[in-house]
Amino acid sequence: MPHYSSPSVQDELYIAGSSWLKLEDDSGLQLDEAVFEACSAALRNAGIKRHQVALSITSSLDLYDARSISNALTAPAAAGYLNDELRVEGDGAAAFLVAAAGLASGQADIAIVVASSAPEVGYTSEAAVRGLQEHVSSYTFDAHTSRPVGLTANTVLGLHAANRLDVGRVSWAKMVESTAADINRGAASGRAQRAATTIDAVASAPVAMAPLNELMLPASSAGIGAIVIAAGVAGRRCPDPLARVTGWGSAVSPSPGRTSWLTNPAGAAGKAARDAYRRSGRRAEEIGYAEMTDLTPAMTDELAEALQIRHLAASERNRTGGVRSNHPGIANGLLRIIEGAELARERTAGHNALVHAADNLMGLTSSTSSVLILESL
């Protein structure tokens, strides 16, 4: 195996290129073909050839892919053939951190991270994808002996929202207003799952998990994302990198058997953010933009406080609507990183952005929160 110098993850990690492939009903692509197309586009965007990639990390889940070992099909298409490769059964942002750790250890100097949300349900409509996600969520809870009957991710989100309404920490009117604003910000984006809407339409949407209606839940979608990351000299040689990663953090929220998932649901995100700020050497006040995974509008304020971004105007959070515009399941973390990196690329050098992602396999319980601090170049 070739030897690489060991760079500092804080000083020498670059997002060299990225791509997002929105899957449609009529795409005609098989899973491995779709992964190949997304990875090829990311490599072209980064100005890097496939043979330069030494590490491939894939984020996927067999239950979504309807295959017993889906990684065997997708790894070669994700530049994993004859390379170091592994699959992370978790959110795409967690996979990104695994790749970053590989670069920081000197294992490689260029890696590709792929996150796949391509449910085998025949359709890519929000209702079809959400239905499968709820089934998968139920299976996930089955592994925990403390699981109450019928508990799923959306049930957990509904319980949290009902509690916050009961104690007056959020209002129905504000939840409706922020939901409409999120959807409308994202409607102009080519990656949006939902069309523009009105406050009245949000208020009258069908109830999904009381008190939350369908539009307040994440906009379930299908898609595949790919990010090329490069370290040290390899990163600096890339023709037009999107951003530099200056800090990161990760933490896991409590299990269903503990009450802190309800009393302090943003605790894991707060811990991950504090670690990211410490590693980056940036202060919260220096953050000028944020992408965050606020799974319902009842979570928005709590999460913003935990991430220390309450100073940001609404226009500087989730510019393309966040999860109420597009939430591609296990690939959500990679989409949030792509959105944050693209915005960093538009800003002047030295601009700082925060990206927060969390999986929704079990709602607010046993969820891994990842936080990155990005700097524009």
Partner chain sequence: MTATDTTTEAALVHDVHWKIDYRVKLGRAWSRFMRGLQKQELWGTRCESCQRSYVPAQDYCEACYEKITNWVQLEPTGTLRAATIVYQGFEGGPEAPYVVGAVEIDGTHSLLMHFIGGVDLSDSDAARAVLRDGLRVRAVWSDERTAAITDIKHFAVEQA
Second form
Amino acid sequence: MPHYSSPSVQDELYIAGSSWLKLEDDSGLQLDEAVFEACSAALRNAGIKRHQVALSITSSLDLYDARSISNALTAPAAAGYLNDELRVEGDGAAAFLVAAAGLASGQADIAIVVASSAPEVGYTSEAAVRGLQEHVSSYTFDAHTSRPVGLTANTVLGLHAANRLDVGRVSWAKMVESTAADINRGAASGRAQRAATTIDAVASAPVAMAPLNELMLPASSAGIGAIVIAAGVAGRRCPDPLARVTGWGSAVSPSPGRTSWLTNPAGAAGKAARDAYRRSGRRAEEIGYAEMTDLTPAMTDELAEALQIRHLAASERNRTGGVRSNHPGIANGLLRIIEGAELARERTAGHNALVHAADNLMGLTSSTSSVLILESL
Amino acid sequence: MKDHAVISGVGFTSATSPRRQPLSKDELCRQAADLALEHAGVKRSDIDTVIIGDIAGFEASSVSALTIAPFLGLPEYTNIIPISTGGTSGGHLANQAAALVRAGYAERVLCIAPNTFDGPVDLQAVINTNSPMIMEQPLGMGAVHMGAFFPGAYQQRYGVTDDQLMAVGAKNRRHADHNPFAHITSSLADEHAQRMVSTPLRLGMVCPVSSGAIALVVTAESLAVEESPNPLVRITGASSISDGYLGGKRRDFSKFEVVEHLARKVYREAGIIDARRDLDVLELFVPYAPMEYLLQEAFLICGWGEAPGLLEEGATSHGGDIPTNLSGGPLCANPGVAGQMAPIAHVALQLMGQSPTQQAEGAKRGLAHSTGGTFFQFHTATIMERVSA
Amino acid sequence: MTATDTTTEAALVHDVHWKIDYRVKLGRAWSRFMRGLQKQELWGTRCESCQRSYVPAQDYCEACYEKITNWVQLEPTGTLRAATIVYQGFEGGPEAPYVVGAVEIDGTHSLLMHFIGGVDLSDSDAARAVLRDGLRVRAVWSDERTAAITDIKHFAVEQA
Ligand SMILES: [Zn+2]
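Based on the form predicted on its own presented above, generate the structure block for the form predicted together with the partner chain.
Let's see the whole complex now, leading with the same chain.
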């Protein structure tokens, strides 16, 4: 296993600017135009011009974008013209770490990461977006063993929730209550995909993947996020950076063929968190806020345990409702980082926040968990 | 631990046509991984990150890295980074591995370049979906037609003949006669080679469709010193570039202008001043023969329009001062993402003095390239240097 | 590192199909560009900040990264810069042989890719001799126009 040294001065990475573009039905933008909107807003937010950016990393999926090599269309719009560019076919937080590595390796001083969840199905409603996500998820599972038997990301979430109810590790009433609370916390924020609700409405929502009902599943949405990351002095000279990245870790959960995805689905998140704590030199008790990707309310407690954030009050977790308020597909990881970084900008210097992201390409299986620790400046 | 990145192991499966390939993609990738790990002198459990390339739409699964990775037998929680940039996916694998190692984010990275072309029933139709959907696809532009634009303009600008274009194919197939992993060699029939596909490209200037996988192990140098039985090949330059999207953004089709940008950038990083003098071996991604000339010129090996002269004087053949595509390149085996990473694998083995093809004696520094996207929008370059005595 | 050779009894093959229906948005710039073609008008944009021009139109400048609002109507004439005669087409594509060219539209920095029509392709050498850098061409409009790039039927050699 890798042995880490303590962070060196050269590894000082700043989230210099960010932006989130929520896509609505009538946005009227072509994919590259939307990417340009998000990236130029992030650069303005960072106080940085395109010519200062030397690395452009994209998180997107051709099958959402309806185009082969869709990053060919979007790279020039993401400050990638005549630049180093790369597309990670995965969650935005994984793309963020690839960009961070690019800076830490000395390849560039300033990088932009863009994550795009702009499904080309004509509509941005939760049902329309979820329909495509599940369709593509089916194609992500193995063509010979898993796809023919109906596996999708959300069926895996249903399998897990059923097991946790059966063994008594979660209760239905608690799942209903926390779903309503998540949705209502988010409804007050500007990025919500779901309107405010009631416990009764959650309890009686249509069942999707038994035992999970529609509102317990992630709130599928369309959106594009962009973050500008800067290394060392390039970050410190930015007018108002949001946060410093002091630690990170990532790990991938077991594949569908192993039993451990069900027995210990938060194992990868736990490993990623341990690595992030070790790199940052922070202890779990020093974390004051967490933004996490608990894909269903049946995952919440075991994920919080793995991330070592059980000490946090409900108000200090997912203040905008997390994925039950807004889950923009593979752009989710970047949205979680943006939410965490915006909080970090509000808090006083030295405050520590933890961000956890996990993709839902194959539910809890083969899912990349990324953990960041952000320090307020 | 931040460290230089070295290529410590290379694994090739044999190349054949997709029709004759008895193994599944998962099996081929595992075989390539096993060969690379053995070559590097490390175990599966030593790997902390695996980077896997794909081209969506050519695969039976979306994000195929996620279905391939479980077959590699790596430890639970091993990081998987799926990279998908079309024709440069393969070149990005090693470059990204180097970035992770240099950053201290990883210590031993396994790069998997799968065979990409085994699945599609009508491959050319799938490749054609890569051209810009709304603007250029309706105009009958597929991959090979995009490949034809550049040489046509090049011929007119510099007075290059059809025979001079064909000479690249013939040279590379002669090289491939010595490459056990090549799929097409100089036995290619001449009447077949002369068939016109899209002016000025004839069949003998166009890559085949192959099957086979390649894996690399990229390791932190201080670890490789201890564990690798091979001479150390350090990645000293790793870069990529994007041009604009539509073909019309290329401006001057007689040059690979965007590669000139990339060359200046990657040479600066690797400390290369005079490319022809400082580089000993080139493996360039040349799916269409004439591209070799345009790439050599854009990589500043010689002046504009001078590359055909280099071939004629033997400089780019085995024994010349700047041997190019000693493997035969993609004209002799093009298994998709594996074909894109093959240039890096071949240069690494040349610098180790272990080439399975004709060895460039004493080669110390080399350049590998990959390209893809519509009208070759994307390119990668990797400079490698032997750092062992 | 060694080559491997594996022979097995015939491996199984499964048919795998993907089918997804999409509705793809053309956005601000290409919608306006395509609607122009439908009216037999060729429109481009020019960046106010760096003077680079884009045909097909683009409403942001990838080079200097500014938004572009300056639309310019262009004469549908230009100079051929590169061309290829396609003798082997592809499934679902046009019937070969056909010519695809890169046309520098007058007064712009852009090359527009399109069909070049009206050239006798029966002798490829003779056709190549015509289809050279510098050839003047003009758009020929399709009779049926649907706000698509093929609303221009092709570019034809301009008669002197
Ligand atoms: Zn401009």
